[in-house]
Amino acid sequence: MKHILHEAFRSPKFVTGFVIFMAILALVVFYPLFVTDHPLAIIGQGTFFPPGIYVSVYDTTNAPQYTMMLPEAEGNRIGAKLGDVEREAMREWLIDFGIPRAEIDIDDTAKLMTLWDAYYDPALRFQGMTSARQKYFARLDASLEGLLVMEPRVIAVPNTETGAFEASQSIELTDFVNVNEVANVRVLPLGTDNFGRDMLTQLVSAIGTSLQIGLVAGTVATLIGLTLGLMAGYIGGLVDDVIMFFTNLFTAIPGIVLLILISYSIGQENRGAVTVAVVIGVTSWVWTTRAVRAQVISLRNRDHVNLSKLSGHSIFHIIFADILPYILSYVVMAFILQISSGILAEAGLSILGLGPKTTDVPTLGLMMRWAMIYSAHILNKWWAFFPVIVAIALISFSLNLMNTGLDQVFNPALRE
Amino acid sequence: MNDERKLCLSGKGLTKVFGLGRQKTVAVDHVDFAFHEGEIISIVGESGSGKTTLAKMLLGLIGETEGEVYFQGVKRDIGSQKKKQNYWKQIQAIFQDPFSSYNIFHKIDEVLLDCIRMRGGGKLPHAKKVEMMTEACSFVNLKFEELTNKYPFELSGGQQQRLMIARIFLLKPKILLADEPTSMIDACSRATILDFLMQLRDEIGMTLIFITHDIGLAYYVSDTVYIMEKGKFVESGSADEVILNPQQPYTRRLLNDVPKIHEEWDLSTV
Ligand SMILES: Nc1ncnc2c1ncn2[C@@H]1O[C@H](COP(=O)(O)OP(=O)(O)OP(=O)(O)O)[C@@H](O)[C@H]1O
Ligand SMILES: [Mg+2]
């Protein structure tokens, strides 16, 4: 056993796939002592906040301020509003009504703006331009307004006794404060999803709900598996016939309609996390069985178990002493592999709006079923999808590495 | 006539059958045989025609087809895993290949601890049973300061070969089955395995069952000689009558494989 450690940890391959999975199961691990947050607490009043670091306003006009003359900070401030795409657009506008493409030169803003305020109309329709495109060129108008006029903003705080209001504090274009000063400053490095809850906070929660469906999915499946295939293999017989007979029927149904019909049978309410690693561990034993039962045929006739038999052992003591350790590598190939597909399904099952309960905890399905449904990748909300993706497919590929690297470790015909 | 010798295991239309229909191999086909306390009996007979089998069905590993084995000539009766752990005091055998006998996962004192429970020396103190391994081990000329904590593959072929013979040392059986004990090593280490074989039935006066292919390693062991062809006993006897006076064209073409054995050993053994 410890030679086999030994071997797996010098294959590159599985080296790669454990440190990634460590990575993943210290991220799970870590994160909530840093993030206390409740996964599924709604933190933001909307939809789709984007990923970035969020400063109270309100608190930056609490907060100290410094004044610095930044020679950029001009055009950082027209270029927030008009960047190249409005640019471009502007000028489309401008060509469509007539103005001579010489004429217009879009990397002045100053004669642009000119030539937008003199022409653009929102009533004007050119051949050709949709009527979103005519709604695009009104809004892009509006937040034009007043780019140009730099003032100073003034805060205003209602007068406690005549109810008007009074100017309290001016802010000045040059005026800064600094981020750590400001009281409540919230990171959202992948931003919010539909319900306004902290996606990355959530999906490390799910990470570690979906490994743990894997898991247990993966221990009932290789149990059942392994349990069946011993017997059928090892006994043979009456007790291999009857095996065989609910092994070739559970094949012959796909896994996956299986796990619908029982998911669906079990009614949304009574389907915790757990629950459902259980039926998809109850569905995906069938391979491990024949695998193991394969295995053992070819070991029960070995000299080795027949000299253990003249030894006087028991069947058990023969199928755990002798014949078990020796398909225990393919048993723990299949146990890594039951977990990945495990994950899988879950996601699977989840998508279809067959997963776990949706009020109890995150998963990876189950946020992919919201970001479906809340149609994120319609929207181009990339940080409500993209991440869990990533994700599972960093799991799966963590796991079926280590796979291929201890595959490599048992059957040394496969190594280069 | 060695009728008035006690019989110690027997047989009557043994046959094994492999497998159904098209792909059926009658690996035993209704032999009869008959051996006696403290003989050396040898199976003689070519790759393939059935001599491991026979011997499997003989230690009760496998189910025999058709026909019944009669042990001390009450017929053999290993109905229950109580009933077969008793046979199996009775009987032991040491294997063709020695590289497969072994569970690579158990050390050798396992090997040689399993034999002293199974004749109930399981609550000996530790170091008589220590005594017990040590003196097996020096029996086969095994050092058992230099093999506890190793495992079977660490030896060498002849070294686990003897290994077996000091398993069967511990378990003092009345039969022992010996199948082509010598086939898979090397040629220096056969005549001390050999050597070991006849000391140890000498020792505990067991009967022995040798399976050969060498007829004339058979000639130069065993008292009674059974020849096999593809699953049959197809000639049978004394060593002397069947070797000298060989009946069959089998057994003649066995003879002529083995060239020496009417140059040297016909006068120098017999
Ligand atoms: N478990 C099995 N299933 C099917 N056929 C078998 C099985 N074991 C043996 N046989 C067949 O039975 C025949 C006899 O095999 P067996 O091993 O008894 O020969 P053997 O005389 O011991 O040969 P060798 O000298 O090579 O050891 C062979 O044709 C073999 O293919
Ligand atoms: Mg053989």
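In this text, all values refer to a predicted model and were calculated from it rather than measured experimentally. Residue numbers count along the first chain shown, from 1. Compared with the form predicted alone:
The hinge between the rigid parts that move between the two forms is at 74; the other choices in 352, 211, 322, 74 are more than 12 positions from any hinge.
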Given for the second form:
Amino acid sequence: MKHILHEAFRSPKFVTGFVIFMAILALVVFYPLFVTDHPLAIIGQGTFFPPGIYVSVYDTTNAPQYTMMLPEAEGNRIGAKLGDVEREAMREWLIDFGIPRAEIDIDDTAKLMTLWDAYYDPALRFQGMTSARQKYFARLDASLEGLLVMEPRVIAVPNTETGAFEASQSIELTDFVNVNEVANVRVLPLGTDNFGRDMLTQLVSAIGTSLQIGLVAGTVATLIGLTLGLMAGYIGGLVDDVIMFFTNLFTAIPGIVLLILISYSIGQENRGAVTVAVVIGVTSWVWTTRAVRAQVISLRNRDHVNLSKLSGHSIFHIIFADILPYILSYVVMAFILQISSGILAEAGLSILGLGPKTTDVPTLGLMMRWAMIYSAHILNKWWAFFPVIVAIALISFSLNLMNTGLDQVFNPALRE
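Can I have the other form now, the form predicted alone, not the form predicted together with its partner chain?
Only one chain is given; partner chains and other molecules are left out.
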């Protein structure tokens, strides 16, 4: 065993896959120690908050304020609401209204805003303009309100005696706060999903759940395949015929069809993560059985096996002591591939709406389903689906790299 591990860690492919997989495991183990929120807790009243650092506006008004004279501050303030796309859109509307193109200078913010304030009418809808485009111009107009105003913002509070609002604080354009002195700050590296839930926290939990599903599914499939393959390969005869009959039967029926039928018959409320994993394992043992059977057939007439037979050892002793150690390396590689297949199978089932129930724990497949249902790919909310795709790809890539590296170690014909 020590020699095998030494050879495995000399394989660049195995080491690369192992490092990636362990990094994923470390994220799953240590992240919850620092962020203890429930992965399905709704923290945002809205959908698809973009990635970033969120600061409590209420707390910023009470935080210590500092005056900073930054020359680029005004340009940043204007550019945040009036970028190149917005300027082109304003020119498009003004041209449709009838203003000559030569009179519209989109680089002159003051002149452009003067024309816009003078002529824009949200009720106007020009020929060929869609309703969605008209609403876009209305939202653009609302966002530009007070863009060039240089007066301070005034905060008013009600008088406890009269009930009238009275100015209590003014905020100048040069006022800044230190984010470390704001009471409530939340970092959302991946924003939120369609329900307003922290995507990163949800993703880490989903990776852990999907790995558990893959582990359970891989264990079930490997144990079934190994047991049937050993029996069919060594005992042969009627036992081999019966096992191969069912193996061929399951081979003829696509595995995804069996998964869909069984998952649908179980029902949404009864489909927990472990249940789905067992279903995946029960339907994906076929190729392991066939492969193990072929390996055993090539070993059952070897000299050491015949010697064990002559010694009067039982069938179970011969299988587990004289045959299994010789195919154990193949079983380990099959187990790794079954884990990867189990994770991918769960993702496929969940996208179809037949995965684990949505109220328990998130999985990578469920996150993809939620993103698709709420049109994240159409709305270009990439943070709702792209990190999930990357996570699935990295897990599968790392497991397959480890399997390829082990294959090079155990198979002398593949060694470089």
